[in-house]
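Listed next as structure tokens is one chain, alone, in the form predicted alone.
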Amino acid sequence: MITVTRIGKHIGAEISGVDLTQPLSDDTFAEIAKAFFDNEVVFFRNQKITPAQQVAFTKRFGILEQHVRKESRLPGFPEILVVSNLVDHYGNAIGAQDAGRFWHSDLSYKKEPSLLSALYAVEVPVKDGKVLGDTNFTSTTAAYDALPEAMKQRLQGLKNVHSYRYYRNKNALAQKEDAARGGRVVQEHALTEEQLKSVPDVEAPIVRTHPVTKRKGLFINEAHTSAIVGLPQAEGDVLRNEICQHIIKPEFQYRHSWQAGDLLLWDNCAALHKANFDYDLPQRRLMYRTTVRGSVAV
């Protein structure tokens, strides 16, 4: 018999009684898929699985994602994305190095943007007995029921652009700036034109319902959304970071402090997260990432 205890007041629960090295039940899934619907962001602590356990997991939700950068995707396991700051032997980034630099939710920029992530902890940094690399996590549901009534009104209808070519453009910036002030210098591999226009821009409504669970949530993140339908650049860029700040005020936040053997699940319907770049080599990172894809966003 599996226990939930929510941690966050509007988000993130922990799930117990569970060992996802053994084969579960149809009646033992369900009772964990309705405990992350509810909690919109889960994690099982203790947890010993291999690559393909974390697959057929995760596959049980719905068809694996493999994302754009193939450099990042772990050898035999293209529905695995590595997120980690280790290099190989030659110097090279074994992963993505950086991912989670701005708030977002995944492959929101995707036709089918991405229902769940799951995130499994192989290794955390840890500095002087403090673990590091936190992520924080943010519900957009939540953000949404607060919004006063004049502004819920006036998303309605209202559609955002998200932009994997906008996000990498912002993201080399940040590095740039990070490096110029002397701090945490990663690699990033370039993508080709061929990989970007894999992934073309799309529109969203800002205002999205959950295809699960019904609840009207806020679809919209300061690292894809480039613009707002309809309305001239300066203007929307004033809406979406109104509505970006609003979206991760504290209350609304849950921040997880990993362990190793972790295996952590977020809607990406339901919640925006970022990562804690609080740590460097020789401080060990080493996550690996499923995604499971969703439905269009209506």
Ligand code: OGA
Given for the second form:
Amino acid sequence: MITVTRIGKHIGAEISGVDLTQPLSDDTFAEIAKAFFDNEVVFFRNQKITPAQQVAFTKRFGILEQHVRKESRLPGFPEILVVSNLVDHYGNAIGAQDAGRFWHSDLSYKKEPSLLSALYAVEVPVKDGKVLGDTNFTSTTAAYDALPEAMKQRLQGLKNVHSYRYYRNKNALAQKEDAARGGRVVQEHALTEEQLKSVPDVEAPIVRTHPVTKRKGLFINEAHTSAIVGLPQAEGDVLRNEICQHIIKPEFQYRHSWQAGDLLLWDNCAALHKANFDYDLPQRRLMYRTTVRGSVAV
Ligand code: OGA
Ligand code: MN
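Return the form predicted in complex with this ligand of this protein as a structure block, the form predicted alone having already been given.
Whole complex next, starting from this chain.
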């Protein structure tokens, strides 16, 4: 029997009574999947899983992606993206150092955007007894439900462009600004034109119907949305910013404070997330991400 404890008002629950190193029956997996889709973010504490076990567990939800950032994949495990501030003996980054600077959902810029991601905390930064590097999540379905009727009508049928190229440019600018302020310096591998071409811009509905729960949610975000289809750039930007501000109202959010051994899953069709970069070496942060492929947004 698993126990599901809801934490946030609209999003976030802890699942206990599960040991992910052990084989899970189809019934138990079905309970976990239901809890996941009901709560949009779920986590298991105190899991001592290997990369292979993380891959095997998350594969039960669907096909795993291999991230376009090849240099950030875990050696031997192409389906695991390393999210970390650690460097190897040569001083080279072992993973993505600033994943999640802006609110986003993972791989929203793909023709088949991700269904869900799972992040496993191997090492968590702690300073003066305080855990750093929390991740914020917000429910785009609760945000949609709370929109005034007139706005729901206005958004119905509108599409937005999700662009990895736009994100990379925006992120590079933010990295430069950080460095110029004397802040964090992020190691970044330039993507080849071939890598960029493998993720061309896509159009997706702003109001998206969840593939499993059929709930409506807002599929738009400040990291990847470069334009609103059919609107002049400036007007589209204003609308995007207005919706994005609405989505991140505190009442729709859940903030996760990590413990080593947490495996947390978020629904990329129903939630956005954002990292907090309030830590730096010598505080070490090491996370492993697996990402399940989803279906074309409709
Ligand atoms: C990610 C991500 C945020 C974090 O791994 O997809 O956005 O807090 N991470 O590490
Ligand atoms: Mn992310």
